[in-house]
Amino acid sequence: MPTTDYLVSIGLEVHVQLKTQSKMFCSCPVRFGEAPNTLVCPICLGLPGALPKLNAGAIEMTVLAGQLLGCSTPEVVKWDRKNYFYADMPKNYQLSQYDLPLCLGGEVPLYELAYPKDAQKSIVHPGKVVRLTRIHLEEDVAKSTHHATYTLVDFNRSGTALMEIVSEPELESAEETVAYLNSLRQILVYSGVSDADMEKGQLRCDVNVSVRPKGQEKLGTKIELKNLNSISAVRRALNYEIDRQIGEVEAGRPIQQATWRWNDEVGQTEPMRSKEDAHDYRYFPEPDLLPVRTAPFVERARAIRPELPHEKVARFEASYQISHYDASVLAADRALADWFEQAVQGSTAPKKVANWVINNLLAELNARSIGIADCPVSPTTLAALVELVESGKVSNNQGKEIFALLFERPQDSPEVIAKELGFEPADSSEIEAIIDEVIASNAGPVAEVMGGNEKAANFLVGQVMKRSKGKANPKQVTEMILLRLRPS
């Protein structure tokens, strides 16, 4: 049986380290990449009688998030006990939340751009949303280091605010699944809730899929997959778990809910244990933590929300009259849409600067494996260049020498630039005696223009810049032999 006779369904459980300043309990710092076993105090190691003390920068972050995201937040929320023993939990329990979470609802829309690329021609569900079960926020914990005969612990990440972010099982396929770690990824930047950075264990998640023959409304047995590292693994493993689960269906042998582990070395999924289900962590609220109010909360949230990418994408369009895809570009990174928006302050050719922006700043920065952060050029400088290149006193292609060398000389301007390289516009009497010339001598695509192929008439642009040493402009050129050309 095809893969086509098949439904998958995929539901992910996403795990986000708030970008808080302090641990979710306890006031110890939240760094990357010190020396182990260094942030911590007797509260985040668990110690017998430390008191958790709540972290309301990470409750506000968590309510701004499910603003962002659509969902709910109840009037009054707690905190629970999850009991289990693992090494990197050595209290026995996580402070989390069961019945009263932060966010309840919501929905994630999945952006055209945040598909895998080689599959952004042919996505099934364009503009499809995936809806969201909750958000709940509760405590990380270590970082484990597994050898083969020992394994490491560090408690530095041990009670970093975490928020997990569970959606309905809507997803379809691994395409679909990478477009809303992507999407969801890229709001949670733009608002400054995380930076989700998987390299650093800032996001991770765990994907439950199933696979059921077509026509049957009853979801198959699914299967939790972890040890997923990046969201480039995260569509491999898929890829392999949802045909290993059609050849167990199409042999007859029934999937038995566990918990399987990606071997991303040798390209399988393998065993790992058996499911844990809700009744098997034994929740009860926290006594040593008290209720919480969030209306004020829910209020400063609301107070600091953003505009959404897909919000800046419409408002671009509007705005600078550019496609829904330059938009989309444009938008899909914050500071790079902060940066055009300061670029096209006053422009007055905004289409033409995100032309620039997209076709050659950003071909420039991936050059030089930069960011748009260390990008020596400035927006106003950028602008300028633009409005020299649309006044005609440089050629396009004089322009992007220009903006060549501004990367090497960012303290210069694009004036000052194009008077060295000898970039003055020539005489409007010398142009309109070259093209003189060249409509005398090219009888044939004169004729063809005359007859209504305005197309041809780039042919007598070639000649007149040529004949010009490239100091006239072709923009102008073509709308002066037009002018002359154009069939009355």
Contents of the next structure:
Amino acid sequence: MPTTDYLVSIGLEVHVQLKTQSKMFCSCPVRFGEAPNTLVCPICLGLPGALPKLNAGAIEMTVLAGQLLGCSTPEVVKWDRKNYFYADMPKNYQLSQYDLPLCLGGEVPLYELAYPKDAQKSIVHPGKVVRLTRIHLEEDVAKSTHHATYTLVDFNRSGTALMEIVSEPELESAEETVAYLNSLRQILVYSGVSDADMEKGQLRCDVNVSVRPKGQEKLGTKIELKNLNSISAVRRALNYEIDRQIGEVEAGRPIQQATWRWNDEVGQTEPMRSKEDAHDYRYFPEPDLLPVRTAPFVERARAIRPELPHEKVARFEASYQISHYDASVLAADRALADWFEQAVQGSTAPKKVANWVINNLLAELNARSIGIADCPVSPTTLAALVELVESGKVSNNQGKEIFALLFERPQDSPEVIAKELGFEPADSSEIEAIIDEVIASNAGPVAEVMGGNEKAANFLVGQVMKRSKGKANPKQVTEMILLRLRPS
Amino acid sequence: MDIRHIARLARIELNSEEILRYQTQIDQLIQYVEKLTELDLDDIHPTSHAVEIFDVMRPDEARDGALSLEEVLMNSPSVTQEQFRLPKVVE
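What's the form predicted together with its partner chain like, now that we've got the form predicted alone?
Let us now look at the entire complex, which starts with that chain.
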């Protein structure tokens, strides 16, 4: 059977580090890039007898994320021990939540711009929404670094508050999975609970994938994929694994449930452990932590719930008369959306400001490989520049030149730079003189314009621009020429 | 209750004599607890804690310097680059 005769089911377990000040069960600070083992206490080191203390801030953030994702929260939640042996967790159990997690249900809408760029034109299920199973709040483990003959363990990360977001197996392709991860990431960044940066390990995911022939109700046997360290790796791994599984089924070899690992260097998946070695975690209630009543957390989360990306898109379209696509580009990054909204404050041309941000600002940022957070030009400066262009004082191209210079001299105003570049045609008598010359020496085009063909004026404008060495403003020159020659 | 499975999960090595002895003891323990099933518990919710206390939490405030590096690493069999050094872990 061809590949298209198979259905693919993908479900994700996404781990997200929360941006709390302190760890989940102790007061050690949460910071990145510190010297190894300097943010550690007996609790996050897992020393015998150390007692955990719940971080109310982490609970608050998880409930907020749940509210944004449409989850419900049980009235009472509790924590449980998940038992296993591994060197990155020396107390031999991870504090997690089993039967009463902080969030149940919920959903993630797949945003169009969250799909891989090359897949945005061929989205199979536009507007698809993927259901979540649950979100629970647990502790991160220590960081292991594997060397040739030994492993080093740093406990700074141990105990960091970690949300695990579990989806239903409703994703049907590698591309939808990319869209899911990007959309989820966007919503989490909007909520402010995490930076969710995969490269920094703030967002990590395990993927379950199975295939089955079309028409078969029951899901195929799943393979769990690990070691997916970037969104592009997730896409590569899934495309490889889907092909491999279909190949196995086609060859009459049933899939055995197992955990496989993605080898990004070689570009293939490799078996890691079979079902016989599957963990038996023997969850039981954590006796050292008491249950928590969630009502106050839910109430607070409802009060501070921020706007979601798709809600922002709708508002931008309505308030600033910009296209759905432009609004989506701006809203894809909360920091960019905030920057745009500051620039557009009091502007008479919000649509133009949006164009400048999307076409010019993003290009400049890309060229410099910096994010909006590091943009030296302030939103009010861009707004001033747009006003300068819109009032006709400088041309669009001159505006772009000024914009590029503003990145070098962000403290200067666009007007000052325009003057320096000689773009300020304040001395119109000089320009008038040039126009006189041009009209005198181009009888043909002049006659055409006078005859009502205004397009012929473009030639005259070009001549004026040439003689003024580009210092005149073409918009203004056009107006001045037409004022003289237009039949009245 | 499969004593071998339990022993493997707990990373405990048992010889055949121990397996027999512990199997008998654990079976007796479970039999004792199973006495509870003689009661009608339909209306009783499972309890995770015996005391009716809720919401014991701390505010999200960080405090540095709980342990010195020397204290952190004092139980490590071997130290490299201020980290716990272990035989290579593969997973």
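Positions refer to the first chain, counted from 1. As the structure is a prediction and not an experimental result, all values here were calculated from the model. The term rigid core refers to the most C-alpha atoms you can superpose between the two forms while keeping them within 1.5 Å.
**Student:** Superposing on the rigid core, does the Cα of Ser122 end up 2 Å or more away between these two forms?
**Tutor:** It does not reach a 2 Å shift.
**Student:** Determine, after fitting the two forms on their core, whether Leu460 shows a C-alpha shift of 2 Å or more between these two forms.
**Tutor:** It does, since the Leu460 C-alpha is displaced 2 Å or more between these two forms after the core fit.
**Student:** If you line up the core, does Ser319 shift 2 angstroms or more at its C-alpha between these two forms?
**Tutor:** For Ser319, whose C-alpha is compared between these two forms after core superposition, the shift is less than 2 Å.
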